[in-house]
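Only one chain is given next, in structure tokens, and it is the form predicted on its own.
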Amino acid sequence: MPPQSNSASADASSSASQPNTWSQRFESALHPAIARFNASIAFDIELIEYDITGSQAHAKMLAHTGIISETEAEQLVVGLEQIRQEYRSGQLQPTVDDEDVHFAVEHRLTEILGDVGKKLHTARSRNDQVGTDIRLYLRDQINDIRQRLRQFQTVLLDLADAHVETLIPGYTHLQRAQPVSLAHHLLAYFEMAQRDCDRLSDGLKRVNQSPLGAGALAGTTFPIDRHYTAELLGFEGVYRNSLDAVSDRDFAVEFLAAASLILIHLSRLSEELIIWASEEFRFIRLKDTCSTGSSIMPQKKNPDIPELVRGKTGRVFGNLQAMLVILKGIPLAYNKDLQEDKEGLFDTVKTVQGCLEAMTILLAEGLEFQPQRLAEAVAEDFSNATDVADYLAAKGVPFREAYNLVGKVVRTSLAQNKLLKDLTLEEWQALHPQFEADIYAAIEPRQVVAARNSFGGTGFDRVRQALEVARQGLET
């Protein structure tokens, strides 16, 4: 067995007796108010119960590669799991003396072992150790949010299920274009899902790559066994740069950037809800479950789930810009920086986390659509107008001539204050001799959204499709 480190030995009985106090290197403890802005216990308690798993696989390759004994190596795997437990029961509450998770769990250890619980550190630095324990915790973020990304589809493909025939108004630039599938509408969310879920699982594999026994920077003098670590702690590698390996954090820039778009969609489709939801449009009616009204006005109900959801994507995009920030000029390896890293990581996973449940329960619970009234929204308006055109194409009409001609139609109609199904058919032969009765069949709204069966189109039998082969996929 290799001789142990006595300046590691030094290291942790001085951060165990006095965490202000590094080493015989320093004459005097931190001052108070230094040693408070200086902690991060207060958020990185978060990592605890992964800073005790990181721990415990590192105490088994000590005694694997014979760095300690296997005794040891078992007092200090049974001691951080009487830690985890009396942390979870409430009983061991860090405060600011430890100033972080780590120096939090090193104490309580050597207080359970005594000189055993000091060789804990031997061969790992604080900065391979944090990033270790960020990497664990966000795989398993990511792999919550995958799932509660699904539970959203899973709503999605249900109501989409119940509506393949409802036709609601499709817009662009915000105003009416042409009708579709209401189920279309919404399997467009949930291909935007399946875009979220695809980002975080393909970052997945940057966020599992292990940096444990990187060391401070350099790696160690010790016969450590990265892959060892990495398999126990079911890493699917390891970092091949020890300075890369403690100071990347391109993993969570790429997590950050995929929650982003994840609010971005959310957000997208909470604005569609409050629009809808208004008496203006009348598409939605809002259930008692999931919504509030006003302290002054009684008859008013506020879409306060979409509103919040619209209103916490804004933080979202904060702490990726934080994160750019605090990265784009921190030279190799770790720096203090780093520590600012977590708490909009934190921040960004709860954020995540509590809006895709609260949307998943709105659409779930929280509405009901109009059908009635999205029926009536579609036959008012002159949304048809391009089938007018298609129409006209099909008969041997080159296109142009016949969108420049339903141009002159639709003016026509407005002119008259008609809308196109009440014009009389001498009035459509007037216009073009093309024109016969089957016009009326050929723009009624319903026809308008069938008649669009191109792959990917809106209409009814394509989308039928799109829910199937959207069903197996998360089935998969």
Given for the second form:
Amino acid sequence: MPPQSNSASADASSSASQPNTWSQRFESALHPAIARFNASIAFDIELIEYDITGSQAHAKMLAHTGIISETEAEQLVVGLEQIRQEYRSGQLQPTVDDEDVHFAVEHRLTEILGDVGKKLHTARSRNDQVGTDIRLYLRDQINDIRQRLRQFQTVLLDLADAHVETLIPGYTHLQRAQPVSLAHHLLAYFEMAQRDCDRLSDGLKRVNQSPLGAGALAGTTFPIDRHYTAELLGFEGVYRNSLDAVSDRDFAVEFLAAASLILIHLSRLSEELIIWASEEFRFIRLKDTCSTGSSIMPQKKNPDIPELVRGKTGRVFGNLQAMLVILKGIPLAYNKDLQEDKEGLFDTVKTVQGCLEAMTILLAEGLEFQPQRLAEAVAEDFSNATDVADYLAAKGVPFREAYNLVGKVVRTSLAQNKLLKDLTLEEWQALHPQFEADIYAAIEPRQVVAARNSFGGTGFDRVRQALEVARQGLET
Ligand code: ARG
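Could you please show the structure of the form predicted in complex with arginine, as a counterpart to the form predicted on its own just displayed?
Complete assembly follows, chain above in first position.
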């Protein structure tokens, strides 16, 4: 709901402005263009429910400490709840004259309750208020994103389960290196998502600290109880220093950095899917529900979804950079620069949520691996060359010597347009007397993968174990 630039006469939410919101110190209202420039209501309306919840806790604390009466607190809580319902039903339409969400709520509350509404802001400032709102908002969003990461991980696990024995070329430098189990490849992304979850959980500890009661910057003359509001709002603790409380946005930087890493991971996966869907690879086929066509080239089927995810990393990195720059030069305590913390944060939250959802759907039902094509791919190259060297090394030939010898074999085979499996036993034995008939089994792709059973490796037994561990981790 975009706030209107000038309030209709029926809209009394700005009636508290006489001539504007400020005290009698001001003689005239803000220049309209300046009012628009200054206002954050267009975007901080996103925080309204958190603002209401925070204000309800504050009102209860004011009564708990005897600063206002129980009846007054009750009226404030009920009035605030009414505003919540008005907002949800679309009745509440704040305007630029309200400036920001905090004033919008307070103005409306005063309309509903009269003088009692004016008591809400006792022992509080918008500075500790906005800090409280953002933390409550971010706490919810982090929990939501963690859920989405869980769903993404679940889909990765299901896919991995189905593809333990599907082989795919493994690459370094985007050159065929050694074949791996497709499940192993997918589980690598599971691990990244796990770190993403852990990082968010760790950051949550610092999001979940209450700045409420820090006042404008120095605390308050009233006998407030900050622990009481913190507990009501589910905060784990309270900021110890009021100046730090109102000016700290480290937790937002941490979140934006964690979000950037989520996008890095999704973007790397996207890049692989795009490559795999290309005519040159054909490792996957995109389904119609998750791909798009071209307006001019009838044969095209484009991987728009992973491309968009890859593209959206730009704005997420940008929002992190913006927050770092916003913070770097501001002296203690609150400065209006901090109002700029919100749009990028909201944008990143929505972008991460959208990307996770899209990638989860894409993996769950938007693509099909092409087993035939993958089987051909792992059979038609020299990605078993290390295994020939390992074969000799296991028989006591020093690895470097074996490595050099196999390099020579690869060179001559390439010249003769042959693969390693095409060499006759006589040819093998002419190269080294240690070669025996079991060399063929040893370089067969399935065996090449199965044999890499070191911890963390792609051997099928290891992958099955890893799947089991991952599944258990998800369930806890
Ligand atoms: N809209 C402001 C913000 O988002 C609220 C705090 C304003 N505080 C102040 N002292 N001007 O940061």
